[in-house]
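In structure tokens, the next block holds one chain alone, the form predicted alone.
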Amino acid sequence: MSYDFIIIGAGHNGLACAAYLAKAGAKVLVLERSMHVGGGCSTAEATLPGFKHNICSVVHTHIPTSPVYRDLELERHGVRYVYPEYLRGTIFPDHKSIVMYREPERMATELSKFSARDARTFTKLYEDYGEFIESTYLPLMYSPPLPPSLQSAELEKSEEGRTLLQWQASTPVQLLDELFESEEVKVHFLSRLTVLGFAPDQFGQGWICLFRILKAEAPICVGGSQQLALGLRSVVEAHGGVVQTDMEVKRILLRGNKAIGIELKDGTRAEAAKAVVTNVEPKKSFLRMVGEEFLPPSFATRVKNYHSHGRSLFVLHLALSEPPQYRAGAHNPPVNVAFSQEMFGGSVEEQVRAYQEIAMGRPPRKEMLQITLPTLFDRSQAPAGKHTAVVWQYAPYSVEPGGPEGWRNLREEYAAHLLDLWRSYAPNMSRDKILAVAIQDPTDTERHNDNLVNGVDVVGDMTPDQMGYFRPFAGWSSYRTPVEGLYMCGGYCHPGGGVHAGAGHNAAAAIVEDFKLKKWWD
């Protein structure tokens, strides 16, 4: 049977684009390898029966309030939200906190407890850039990137603008050392930063601390995170999509320059009359589908150039009787019941040669924890009276010595030794109060979800190089490529990783565009 579109792999950003090119009246085929929809979606009883643990992705930040949400009508179809009140904690070693507030009043008074002038200076960073943020930052993940020209161009014509462009240049630190006084608010909103893959040190990347600084949420989906994935392959169907799984795509057929179609592992091919849309990584998608010979030279090797060599995550999902308290929940009790607790050591220097320590191959030894209990907020991922919690500690892919597979020799000891760590602020969580343990080491990360290369959850480095207009590559960030009717869709384009449907979104507007469909969203 033929299709209008093929899109190959059902990850979010692959349903979102199927959904949007279904609702617009094509002939739409999902192919995914794996048994399950969702990729970094996924949700499963890694422990115990009965004990929902989310295997990748855990706080869907950006997708209730994004056009996907609103177009696709995913509440219709099952997808659901909750919001905790406290955003989240970071605990010093001290056992002093400070809790993240939606509320930019709320979250001075926090700020004031280290520093007057800290807070007031968080005042004046949401007065001058609060309005921008808010009526930029979804309507820059939802559509294309602007060319670097047009944006320095548009930021040039104000004073505020032109002091972005000069954070653009710096380092996260920088901006923080020039912004606050105090090292424990420091601290805080580096820990902002970092949590999505940004490099402490990592010039080009300052204003995106602005932003992680004045914006927050942490939205927990209803029965795990694979609810979306499901919620999404259920309006594809709906609008007369297909959704296959157990379908491994080998290559993508070519006609000339012009892609018609795929063939799957087992030889059996299906033809797209308009286009075929791959949300797989790009090595795999064109080194390994499309083949080096037939792409332009400058091309491949724009490809082979991609990277994904930061900090991937060492993972425990843990089954819990009962939930965490924390020493620092005797000085503030919101800490207790945030939607994560951070815990990042207590000065920036650590924080910076912790990401030292993973490019060396050296899994930190000191804390660069983040833990989320879903269950706090919604019961129904775990048994009644019972918690999930998900562990997570910034750590290298390979390790030294052994590379990658010296995780085998090592998981066991460091899983141990970052649940010591986590007792020393949370004391309850003794032994007996642990019912399962699952690990999940970098490599584990990546067997779960090829696209996640060298277990980097965000495919592909979130650097200056690979950011907007140069996401995935400088020239193609337009979710096209020099290969007729083929296009991209997947988390290694803009607006980046995470679990958002941005480039699932905008890829379907490119299409939709070529194909002269009818656009039926605003």
Ligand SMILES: Cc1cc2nc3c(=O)[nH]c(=O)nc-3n(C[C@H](O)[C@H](O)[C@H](O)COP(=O)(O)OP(=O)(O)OC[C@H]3O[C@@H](n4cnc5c(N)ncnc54)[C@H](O)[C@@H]3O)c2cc1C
Second form
Amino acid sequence: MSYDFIIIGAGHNGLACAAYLAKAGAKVLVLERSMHVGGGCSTAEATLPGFKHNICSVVHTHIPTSPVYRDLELERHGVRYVYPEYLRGTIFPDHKSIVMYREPERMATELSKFSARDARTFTKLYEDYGEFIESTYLPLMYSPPLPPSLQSAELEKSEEGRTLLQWQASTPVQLLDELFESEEVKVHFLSRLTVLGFAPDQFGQGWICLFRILKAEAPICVGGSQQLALGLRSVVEAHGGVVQTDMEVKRILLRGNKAIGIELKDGTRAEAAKAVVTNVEPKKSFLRMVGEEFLPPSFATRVKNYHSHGRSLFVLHLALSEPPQYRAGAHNPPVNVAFSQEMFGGSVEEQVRAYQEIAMGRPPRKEMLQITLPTLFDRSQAPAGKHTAVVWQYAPYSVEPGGPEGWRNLREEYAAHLLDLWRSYAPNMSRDKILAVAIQDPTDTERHNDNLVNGVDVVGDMTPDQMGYFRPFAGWSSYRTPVEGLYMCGGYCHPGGGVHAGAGHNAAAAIVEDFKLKKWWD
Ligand SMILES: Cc1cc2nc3c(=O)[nH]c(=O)nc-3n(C[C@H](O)[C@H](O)[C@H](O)COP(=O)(O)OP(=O)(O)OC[C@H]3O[C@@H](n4cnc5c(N)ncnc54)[C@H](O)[C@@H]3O)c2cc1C
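Structure of the form predicted in complex with the named molecule, given the form predicted alone:
After this comes the whole thing, all chains and molecules, with the earlier chain placed first.
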């Protein structure tokens, strides 16, 4: 059978792109290397039967409000989200805490426990920028990136815009120092600003970090994150597309400078009449599947320079007989039932130092912990009365001594250390309450999905040189490539890693335009 488009990889971006193209009437084939669709949206019984664990993504911040959810009618395809009432709780070593609320007034009241001035600053920020963030953030994500000159020209026009341009150039720590006075308030927001792996003292994260100060929705996919991928697959199939798992693409076939199909690991070939679209990160897609000799040298150099050196996550999947009760909950009960509990020490300096340790290959001994219990909000993810928890600690991929392999000697002790740290905040989490533990160090994450090179969750560092107009490479942020009929649609493209399907959506728009297909969505 021949297809119009072959999509390599059934991550949520590949599936979203395929769904848009299939709905446009194209014949689409999606080939996935692993046994399951979803990539970073995968759910598995990693500890005990009946306990569903999200191996990578847990929260899909933008999906339920995205054009993708609406356009593809994902709710009709079984994708539903629940919204925890309390968004996040930051717990400090003295067991004080800050709970994040979606209502700005409640958020300001919460901050006023630490500083009346910071509460006023937050309210002012919300008044000045809340509407701006609301109205620009999603449109910017679900369209190709603007050239920096255009973006700056818009911002230069107003006082607020000029302030944003200055913040654009600063570090997260500088921004927080400028805005807030309380150390606790800074610690709370700093952990939000670094969520995409951006180091606290790194320049240039940009005004986008305001989004993370002002907004903090935490929608959880009912049934586990993989339900999103299954829903997307269902859309593809409902429109005549074919999705095949256990199919590793080895080569992209070329005729001259045109991609004409693929070859699988077992030698089977499939033809794409119109184009091949790759969900797979740049080095594998271009250097391995296409071949450097078929690329313009300047492009090949850019591919080689694409980097994934940032921090990774050390993950524990837990099966629990009861949920944790935090000491902090005695003074601030919503902490216990917030989407996540985050323990990042008591000072900004500690977070800066932890990032420096990670850069030197030392897993931090101090807590950089985020704990989530999806079962507090979706009972379907564990047997009755029981819970699953995921523990994330920021960590390096390569450790000293031993490099990545060094984790083999370290992982058990490090896991035990983190559980002890956690217990100091949640004393009821004694060993008998933890029914089973599955350890996932950064090398396991990469083994699970080698699209996440070095276990970097956002498919290549989201640093200023690899964001927006520069993602994945300067001059190539339109989802097109120098190979005719070869397109990019993964999290290594704008708007980056994470689960929002922005790259899949935007790539589909570029492809539909190039092939003059019916653009059936807005
Ligand atoms: C521990 C962890 C926690 C995370 N938590 C969150 C979170 O809570 N929220 C959030 O938004 N994001 C989170 N992320 C990030 C998120 O999971 C990823 O950024 C996102 O899934 C990337 O989506 P993608 O479709 O671009 O790529 P992927 O999901 O990586 O999909 C790529 C697919 O291509 C397949 N593939 C690779 N090579 C081939 C080949 N040769 N042939 C065929 N198929 C191939 C892979 O098997 C994979 O299925 C987390 C990541 C990690 C590691």
